[in-house]
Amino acid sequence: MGLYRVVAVVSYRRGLKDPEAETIYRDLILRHGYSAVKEVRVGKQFTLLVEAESPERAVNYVKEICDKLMIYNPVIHELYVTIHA
């Protein structure tokens, strides 16, 4: 058993409006001349310290938590779960 820092990020699915990201992109980034930036995505990040037998099990455990507790809406959100190094 080991302890793993697992990061879950929830963001809007591609193709759906992300009003916060659009505002940041339009009113901050472009307005201040950072034209090399072509897209902004905003998400919520959760960091969990998980005890598990392997990194893969820790990731799967967090995915299960997010699904069962409905931490995100799979119709409009994407979920990315990774081990934080």
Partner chain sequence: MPKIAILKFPGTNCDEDVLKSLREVGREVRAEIVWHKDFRLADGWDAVIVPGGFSYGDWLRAGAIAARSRAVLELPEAAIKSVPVLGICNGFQILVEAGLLRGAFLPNESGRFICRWVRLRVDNPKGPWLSLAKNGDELHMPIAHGEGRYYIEESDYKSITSSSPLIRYLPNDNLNGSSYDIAGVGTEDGYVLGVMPHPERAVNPLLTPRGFKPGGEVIFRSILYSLKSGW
Given for the second form:
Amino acid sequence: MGLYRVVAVVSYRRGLKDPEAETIYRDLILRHGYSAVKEVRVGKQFTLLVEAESPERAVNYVKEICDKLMIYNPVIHELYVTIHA
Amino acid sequence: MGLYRVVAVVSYRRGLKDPEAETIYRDLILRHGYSAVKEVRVGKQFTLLVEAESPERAVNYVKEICDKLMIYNPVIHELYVTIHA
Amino acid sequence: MPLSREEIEEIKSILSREPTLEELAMFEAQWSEHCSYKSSRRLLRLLPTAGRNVLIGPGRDAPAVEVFPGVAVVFKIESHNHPSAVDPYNGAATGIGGIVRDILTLGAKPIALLDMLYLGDLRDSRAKWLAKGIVKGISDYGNRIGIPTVAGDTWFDSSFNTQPLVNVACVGIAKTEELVRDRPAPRDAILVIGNPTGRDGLLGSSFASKPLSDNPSEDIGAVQVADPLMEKILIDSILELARKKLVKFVKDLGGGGLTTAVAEVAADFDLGAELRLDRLHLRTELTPLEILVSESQERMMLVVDKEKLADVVAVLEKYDVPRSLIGFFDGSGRIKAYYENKLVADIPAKELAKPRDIWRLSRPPVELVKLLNPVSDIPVVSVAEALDSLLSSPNIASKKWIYEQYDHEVGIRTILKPGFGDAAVLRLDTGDRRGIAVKGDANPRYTAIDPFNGAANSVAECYRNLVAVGSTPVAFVDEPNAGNPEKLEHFWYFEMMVKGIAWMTNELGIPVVGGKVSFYNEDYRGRQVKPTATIVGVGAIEDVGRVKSIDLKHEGSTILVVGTTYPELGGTEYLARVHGIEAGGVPTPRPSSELRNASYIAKLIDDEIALSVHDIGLGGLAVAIAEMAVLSDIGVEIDIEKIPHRGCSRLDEILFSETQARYFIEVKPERVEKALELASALGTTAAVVAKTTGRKFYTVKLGSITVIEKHLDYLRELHEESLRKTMV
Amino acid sequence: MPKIAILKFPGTNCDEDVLKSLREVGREVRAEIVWHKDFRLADGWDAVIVPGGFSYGDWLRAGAIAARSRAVLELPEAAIKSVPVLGICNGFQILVEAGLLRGAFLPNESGRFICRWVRLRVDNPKGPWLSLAKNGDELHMPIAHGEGRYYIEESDYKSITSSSPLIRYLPNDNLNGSSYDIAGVGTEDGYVLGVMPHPERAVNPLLTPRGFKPGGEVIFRSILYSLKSGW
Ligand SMILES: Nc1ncnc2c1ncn2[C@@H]1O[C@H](COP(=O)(O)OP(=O)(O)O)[C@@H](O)[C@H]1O
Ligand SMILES: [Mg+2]
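Since we've got the form predicted on its own here, give me the form predicted together with its partner chain too.
To see the whole picture, the full complex is given below, headed by that same chain.
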């Protein structure tokens, strides 16, 4: 058994509007002249400390939690789960 | 010049009460028996697509944005910037 | 709902040729149930829409009534049931967005929102997830656009577990002469403003016009992310344009998108239009077909006199409103859409806008008899325990957990705030003390058992709520939420609900100035949710300083009950919650008692005899008086023997029957005689039944026997905390 | 007649309420809603109010984007020129994000938006916004916010507690979990003041629920008085 830090990121599916990202990009970043930035996306990050037998199991455990407990809504969100470096 | 995806993660400093993380942990994860989870933290992830000469420059550019435009507030937040894999 | 074969044939004969793909999509969007009312129009004609005060009846995006000379109220109801079933947060939020834009089309200033929520059983995890998301969506959106959510209605029932009903309403005000209602004319410019158009929400109206698929994540087309900031910018800029009289006509780009907006205006004013689709601002590359039918949120169409175009653009510039000039109206009577100089659609506007009515058949379901027969042999239970279980029933318990998440104060007009009055009261700021009352109501259980009488009772309840605060009801809007109109038995419920609404509003003499219809409210197995008739009403108030709240004002007052109690336990919260029975008919609608008792209440308020007023609704007498006591922390003692009744033979019949047309009023002892005199003069039944006490107890007596006695703190905990506890 | 600017951003929604309430309190004032692009301190404003709402949708953090706007970047200048500045709710958040006031804001402890009337106490009133308030005065106003948990580090708190005006929630009414029950805080001279509850909603007794008194009035009366007679 080990302790793993698993990171789950939930963001709007591509193609859907992301008002927060667009506002930050337009009214903050571009307005202040940081024009080398071409796009901004925003997501919510959940970091879970999980006790598991292997990193793979830890990741799957978190994936299951996200699905079953509806931490995200697959209709509108993308979910991306990784183990923390 | 290249295009780099730089990820900036803003999370609450340890020790500050984070009601969202607590609610998810207590009312959702533990209540549904996922007891292998030992801790939950929530943060916001910003992914910026940046045009830069090198990955290092891209990261520094984003760090500068985060500082100058206060994407995070050092009084309450931790900031973590990396290049996307 | 894809077009039927007959409809396609009809389209061919309208065009005298094969339709292009773009044209087919336009017909499909416009002829969807959601946009065209093809199944419902025939029945909706039964509703009384005319009245002395009606400035604009059904037909435009929102109706307008003149509540006081020169003061117009614009209000409307909308459902966002289907979007909320797959994405509760954005679904409910965009429902608010849509209804606000309807109000804006007349240039009225939105001043209040209402949300009528029919949610699933909170013990079900999906139902709870939906409920939380819906409330959060309304809260985040309504709060951000700065319109207070002042009232609503909330109900929980397992039939809504996967398909909740999210009905929202918005109320706006304007000076009558400032309503935006010029006639669009040939050569007027068509501007589309707001969000760039995207693929999100493609054919959303057709989505709302068919049953849910069993895998909700497939319904991507209908999903839209709400953008309250853009909505707020639209509100600010449109109100400025209206104030400066720069626009002739405004229309929401809602269901059916650009197609519906342009076709309806052209059809209504005998115009045609030429559109340049490639000029529209987009968020992603779209085909002309997609541009025509996308239902991206937070967009509006402005019809502008060419001469004023520059002034309009200056205002839009100030607020940074994205915009495009996409064409002009003309006198051709045809909608011609070009994309990069290629004609992609050419349709006669009238035929597009108004499909032929569909004559739907209906049939009462066979189980109906069982639901309507009186329930006999109801076991005798402890009424004291029954009271606890009613006060903590999520349908009756305080909705504080919900309405405290809504900014109900912004605008500084909210005189009677949620939880304090039977209706919310807003001042109008017309330089005097005038105001309006608003409330929305429905009882899904009543309408599921008996749609005609149930819907009539929704109207009556809304009416009483408006009367109880001291307003004169002026107008209603309605929203029947039904199942699949292609199914005879589902359509029967719709038909009976509309007839019930029509009958009761006619009896009460209050017009139904507008509304919305929602069909296909089924779960994935094709079972309809409890059909529900939601009514929102507006009442006029001369002096907001004299409105009545439900909380008791003094110790040592006298409490009167108005109206006779009948043994009507069928369909009640008591029968459902305590005995698990949802049948037995529903309480009889009593329009003449409603009218009589309402004028009595109005008189008592006018003559400053009533200190507080509460209508008696869900849970009956026992619950209504408990709510008054708990809110004020003043004890009450009620004697059942004194309650005027006819035919009641059991305690529970008196205490929990939901007989219509009843109220409690608190009166100073020295005014009781006057109150009773007035009652007999008006032919109203009123009787002294209770008094307020210095003890913090709720006491029910039967003569000298104490039947129930509970501490107010205990009851308050049940009433105020039950919903919050189930929500975590 | 003194001139008060009510600063408006995309998403500001209490601007008209502030204007209405100012006018209700005193006729002798020229208050104007100023769109942020048009705001110039040099236009001779005698006081500036940054009202509540959700500037720029409150994206990123409440008040964060407006705090970096040109209009707000002019406000430190106001402080130097002794022009009084009041931030209400989102306005307070903007002033904090802009560094004009100390501290930071976190989401309410309940994790939910909350709209409710609360009881407050004034400590150490000074400056133009509280000139008519007395130490220990109890004021009632409604709150309406989702990110209203004021946070301040202990050392910072110690440095302001004796010198700056503070408005605190009475202990049972600290619904969002603010440090030291802080609902409002001013600069040492009290020229700049931020309050989380809404004084403009607590001016008229008709809008005040049972058991409460309209406690916002004193702030508006104070500024009108101060601009006329000094403080
Ligand atoms: N979803 C909601 N949103 C806002 N306010 C609500 C909601 N549901 C109920 N309320 C408010 O709670 C109070 C009690 O509502 P309700 O039980 O429907 O009263 P009544 O039985 O008199 O119709 C009212 O002030 C009502 O406006
Ligand atoms: Mg009522």
